[in-house]
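Coming up is one lone chain in structure tokens, specifically the form predicted on its own.
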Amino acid sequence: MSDSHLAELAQHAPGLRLSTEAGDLEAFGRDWTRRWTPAPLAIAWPTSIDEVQAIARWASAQAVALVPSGGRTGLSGGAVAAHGELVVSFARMNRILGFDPLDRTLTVQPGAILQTVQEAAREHGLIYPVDFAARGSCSIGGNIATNAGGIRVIRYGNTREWIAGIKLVTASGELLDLNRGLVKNSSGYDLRHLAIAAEGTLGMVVEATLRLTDPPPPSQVMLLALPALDALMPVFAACRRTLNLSAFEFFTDRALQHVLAHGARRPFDGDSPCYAVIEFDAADATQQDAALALFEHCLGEGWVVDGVISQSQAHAAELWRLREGVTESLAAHKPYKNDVSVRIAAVPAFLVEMQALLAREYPHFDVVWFGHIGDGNLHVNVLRPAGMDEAEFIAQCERVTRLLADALARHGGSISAEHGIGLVKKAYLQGTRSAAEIAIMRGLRRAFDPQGLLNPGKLFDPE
């Protein structure tokens, strides 16, 4: 591809903003997951749909593939550009567009960041409640693209259900507004939907409109030492019971060592193997009631040896701390990633596996778990051992990952919970989908992009 295409490119949209400098190739050409050497043939920052229709137009006439991306947190390499395609970044498309009252909707760019939807939600007394760590860099284009769940699935759900409508630049440059905020509507296939979890193979996401809710009461949170990982499970059902959940996640010894070396405050004295953190409406003293007998309670049963709840909102966010920091303290030793996902009532069964599995395939290795217990979500951090080599250890946990896929299969789960398939997972595809279902999927690809120029090589090879 030489200069003279991005020049035409330049001609047919003449504010966009190109680079093929080094700098913008390395920075835009890859995702979180650092193991594929970015070689983008160029980034380019449009500011309207026009100039994202322009793109596709010329790159469908030049047969030129496109990598869209966003805040570039993916774990995947959804967002990766390692094969000469132009990166779509949504950066500079990063507006909140409009209001509704009557509607309680927000409509946003692409590239809107995650926190500041949230706050502009708040601006107007409703919550956008779809949140995790990496609020202050995800985009909701991302988040689109990956159906994000994050820390408070148990009460509101995936990204899904709070998308009113999108509109979407498919391959050719086509114009698609989905759904176009409608409540009801039985007109046929729901290509919002089909849009949403693709990953950037189906169209770009150029505007979304994003439901909005009513904040929820007064929280508390608790944080909880359990003796042993099948505690878990009858202290979650506990909770359950008793308490009206927004969040009950874990994380391991190793994962709360990690975060600790980062900075957070260690919570009370002693150490256990697994730690809880929930919460859960606090709005009267009844419900604070609750909470205390159940803390008493799982006490008298031998599932939780220590405890602490939250005194202030600030006590709160120390707390949450010891969770939402595991990413970030674990970042700089670049750990191989997995993301998976069983039925809640999988869970326990599926832990002792995992459990046992991780144990004998990783005697030596650091490896940090942590989750989202209340929707049977598991993340696995495995970290590298000092002076192995980057290859051989790539090597060790893809084949622990194939034995994983193969109990996550026995176990009805999924390879990818919440950060999508992309380059990582895509070999592991097949124990989560029927033969049957990729070939639909294919399929669907095809009707979308009949060239396979969006984001090429994610979700699974080409024919």
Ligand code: MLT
The other form holds:
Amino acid sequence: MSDSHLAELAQHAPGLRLSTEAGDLEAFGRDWTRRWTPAPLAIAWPTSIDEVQAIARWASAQAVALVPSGGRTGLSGGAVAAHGELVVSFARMNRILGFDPLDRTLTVQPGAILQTVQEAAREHGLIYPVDFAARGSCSIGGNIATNAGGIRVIRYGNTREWIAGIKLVTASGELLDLNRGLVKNSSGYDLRHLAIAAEGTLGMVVEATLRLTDPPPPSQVMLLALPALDALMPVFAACRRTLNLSAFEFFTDRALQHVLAHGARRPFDGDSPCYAVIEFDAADATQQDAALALFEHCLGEGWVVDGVISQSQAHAAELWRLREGVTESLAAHKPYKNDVSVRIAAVPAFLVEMQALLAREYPHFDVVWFGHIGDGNLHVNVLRPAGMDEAEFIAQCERVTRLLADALARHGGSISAEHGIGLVKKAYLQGTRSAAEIAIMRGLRRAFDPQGLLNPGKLFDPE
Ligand code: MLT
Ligand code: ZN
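Could the form predicted together with the named molecule be shown next, to go alongside the form predicted on its own?
Next comes the full complex, and the chain you just saw is listed first.
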């Protein structure tokens, strides 16, 4: 690709900001995986749908691959540009475009930061309920690309549930207005839902209409110390029966040690193998008493050894920090991440198998478990032992991930619950999707993008 091609793009889209500066190529060619060496052709920062369409038309004529890019907080390599692609950054398309009180929707540009969207919803007395620790830097476009989940899926579902409409620019530069914000629309294939979790392989999201909802009643957060991982699901079942849950999360003692080393405050005097963070409606004394009774019951059953209930919002935030701070506390170690899910009913049997597998295969590695156990979603982060070469470490983890993928296939689970397949997990896709499903996915990709120019190599390799 020569400079004259980029000059032609500049001609097609006068005013489009472009950069081939080394620092930009480095920063915008990578995501939080930091495993691949960035090598994009250039970075483009469109400010309008017209400019995105001009980029797509140019790329299609010149056969240049495009990598759509948001906050680059992805954990699967979905936004990596390592092969001369043009990165299309939506950082300058980050505005809230409008609020409709009757529809209760917010229309936003794809680069809008999740936290900005949450705050905009609150200004109108409503909430956008998708939430997770990267809220301050991840973008709505990236959330849509991965069908992001987070900490309140148990009550509100994933990003998919909150997308009323999407404007999508296809590889040829066509603009599709998918679902138009409609509540009811029985007019054939819902292409909006195909674009969600497509990791940018079917088109570039250039606008999204998000559904909002009423704020929840006041809540409390309870942190429970458990004597073993196996106690998690009995506690969850008891909570599900008696409380209105908005979150049921867990982390192990290894995770706690890292978060404490990162500055968090120790919650209990003693150590326990595992902890649950539970958020529940606590609007009145009846609900608060139910939580205390539940705690006593779990204590009596031997499922819990200690516990604390938040006494203020600041206290709740402190308890949440123990769970939400895990990723940041591990970041310097560049952990190898698994993000797997099984049906909630399959969690107990899967946990038993997974514990045995990881103990056997990683006897000398620091293995940190945490995640959204109430959704059947576990994060396993493996830390590289000091002195071990990175390539050797990844090779070992990939061998174990293959075994994990086999176990997931047996338990009917998924190799990616919420982070996406990207580059990291495409080798394991067949454990989660049948050959027939993958063939249809490939066919859909061809229909949207016949030349395979949109985020090539993500989800699956080109045929
Ligand atoms: C989380 O649950 O904290 C996020 O998915 C991030 C991670 O898994 O590292
Ligand atoms: Zn997560």
